[in-house]
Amino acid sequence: MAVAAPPRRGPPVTNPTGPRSGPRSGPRPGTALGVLVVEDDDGDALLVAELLEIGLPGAAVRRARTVAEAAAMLPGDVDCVLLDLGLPDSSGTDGVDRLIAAAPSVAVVVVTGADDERMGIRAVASGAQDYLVKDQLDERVLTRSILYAVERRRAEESARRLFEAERRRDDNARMERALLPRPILASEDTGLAVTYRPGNQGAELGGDFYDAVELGNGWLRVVIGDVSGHGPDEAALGATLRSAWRALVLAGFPTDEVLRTVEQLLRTERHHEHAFVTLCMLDIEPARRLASVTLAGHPPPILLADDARFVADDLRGPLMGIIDRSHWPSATLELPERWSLMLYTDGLIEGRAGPDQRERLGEARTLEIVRRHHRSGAVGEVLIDAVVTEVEQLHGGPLSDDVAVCLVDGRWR
């Protein structure tokens, strides 16, 4: 790497043996550089470093000989690698190629000869931020390609996880949508309103999952469940669930023998032996004045009527996947003339209690929530939409976990 040499302003930056103190995420202003020098010449590589001096003040630079050196030393706290690309272990591109599978988020420049500038543009279709040739090079002009680098790589960077976040919520929320149901209902005396809001802000799918489904005797059976974990592999296991949960329901057989199948197919089909999932189902009888209520180490439902109140929340059964042999009791409700019943999964009620508060919102707070929008004279999705948003907003954003809620309406027949 021929340069000319700059006048004297100073003495030659010495390189720091050591790393900088605390994490680094690219320049700031007031912060220091990190610079690495890959040139296999001694006086090449001074020269370089005076020219940082002046044009970089400050800047903490170190040197490596060959791109294998300077690869072990990456990423460390170096912002900027300045490669010269006639080093004895690599040739034509590779080193570009080399440092950047060690470091893909540390800018590089390379510096070519004014023969063969042809090969500082291979450099940047390889990936490189940007090239200089050895003949105008100057303070201004390798401190104006260095800062340029970084600024480019940093921004490289930030699109590339702007796109990589918006391509999971898309492909999420592709998936949400193939899973939801499409509940069966008939009659006019039962509604059903639902609302399912991923945690994270969608980022990851989760694996709630619910269905209803009003048989020709009249009968209305509902379901909400929770596979723990959150992934693809979650919310497949969920949808897989479902699925079965209504094939089962379909065919008429009983809740206990619909319970205990759908444990055996989760003990089939989970991908970690720990996994587990937490249920609630409801059988309504056709003249709407009763309900069975079976909990699975789920969260009771919340009946709404003159008041609301927790139905069943002393009866529940264990966690689905855990125990051989499980056995989950049911409840009997005597619903009033007219009534609802909302059913939710765990994420609604772990949200923070305050957008600075560690405690939790939980079953009582989230009931006194209900209450008042009930009271208010909210119905249907208005009024779960008020309970999720505000839930949210006591929790100072998007919960982190996934939120299903079913509120099922009803009458006497």
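Every value quoted in this text rests on a predicted model; they were computed, and no experiment measured them. Numbering follows the first chain given and starts at 1. Take the two forms, superpose them, and find the largest set of C-alpha atoms that agree within 1.5 Å; that set is the rigid core. First, how it differs from the form predicted together with the partner chain.
- With a cut-off of 2 Å and the rigid core superposed, A107 has a Cα displacement that reaches or exceeds the cut-off between the two forms.
- D41 shows a C-alpha shift of 2 Å or greater between the two forms [criterion: core-superposed Cα displacement of 2 Å].
- Relative to the superposed rigid core, the position of the CA of D79 differs between the two forms by 2 Å or more.
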Second form
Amino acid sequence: MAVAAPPRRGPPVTNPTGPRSGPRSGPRPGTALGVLVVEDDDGDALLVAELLEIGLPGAAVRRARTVAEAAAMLPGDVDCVLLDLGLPDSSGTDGVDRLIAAAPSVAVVVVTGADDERMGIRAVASGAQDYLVKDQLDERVLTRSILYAVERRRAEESARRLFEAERRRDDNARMERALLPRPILASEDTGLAVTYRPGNQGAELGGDFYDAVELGNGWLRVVIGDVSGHGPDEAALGATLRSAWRALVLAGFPTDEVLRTVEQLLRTERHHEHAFVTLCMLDIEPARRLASVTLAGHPPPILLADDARFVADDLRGPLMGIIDRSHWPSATLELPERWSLMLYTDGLIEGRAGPDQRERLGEARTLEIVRRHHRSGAVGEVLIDAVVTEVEQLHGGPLSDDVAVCLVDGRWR
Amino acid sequence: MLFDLEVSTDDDGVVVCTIVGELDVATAPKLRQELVRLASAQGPAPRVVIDLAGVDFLDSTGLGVLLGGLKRVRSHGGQLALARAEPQVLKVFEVTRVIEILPVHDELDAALAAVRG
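Please give the corresponding structure for the form predicted together with the partner chain, as opposed to the form predicted on its own shown earlier.
Okay, now the whole complex, with that chain kicking things off.
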């Protein structure tokens, strides 16, 4: 890989750190800067040690005589290696490669002879942060070069971390699309609002998923589910089950058969044998007057009309993947003329609350929050965002678990 | 958050795990670790009772760890039982029907008797 040549030396500072002020900052705050001098000549090593004593009085300086010896001491507490390129056990710039291989985050400054500056440039191309010419060394040049190398290495490290974080966000976004698809809704009198917030301040996807499909015959079928645990395996499993659910529903299978097949898939696709899934499924008839609620170990949905209340909360359907020969009971619900049904995953009701966040929010207080925002006239996305935001405020910040909320609404036909 | 896990073994070799605090995504890994250790250290047929009297909150991660422990102990030919869940914790086992495969006993003695067989 081509490496752009770095600017020679550090920024033009008149007094880099003050020869006696010691390092301002190093990669390990609160500890002394660690410098490893790799030099086979005792006289040269002594000279460098004296220069460091003057230029970086707080530094912890250690010495190695060969590249092999130095590599064995890494990473230790070493921030910067000062590497002589004329060591008996290395040739050319291979010492740089070996040290970087031993400690990828360490800064390397090479020291060359006066007639060998080109080797210094090659060392920088190989990954060293800087090079110095041996007979031009003084404490100022040495200090500035080491501090600069450490800062530069640290900047490279942050850039790499940033890159990885961005890549992870991209992965998360890709997975989110698989977990949280575009619902298939045909009629204008049926609304769906959804929100999904990954847990752990957006860093980690869980396996929450949802989907909604309106079939050609007018039936509206909705699911929300939650794979136990958090992480990429759980998210992938959630995405698999979600698309299986959609395929089975589009193919017109009845609810019990859909759930039995989804469970079968869970048992064969899961990453460890006690992973389980809870879910809530709704089947709403074409006239939009009756809904069937099916729960598999999942918290009950909330019906919003004149008031807000839990429905089907006495259903005891087994969670999926653990109990053999499961059957999932359904409850039939008579819908009011205009209705909304809120489905959610347990992240919503398990946030913290109360003084010092010592309590858990729980179902009853969550219902109070939903009821209050519903009565204030909030609908659709505004309503669910207001609810989730208030739950987060009570929690004292972003929730640790991921949360999915779906709000379906409709009216009699 | 408050969490404490104590393990004692009675004269019959039955292990009692006493948990105090919240068994959730943050604390459940400690219990998992302990159950893995118990299942393999107890020799054949480990008998384990988990006393939940001090547990005031159980989430799905905690439930997953208990189910994993059950599976692990049974795979070693052993028995695992739960005792003394608070109502809000008991509800988790009821709503998910996990209670059908992992009984929760009202009294510690009943749980001890259950794993002794």
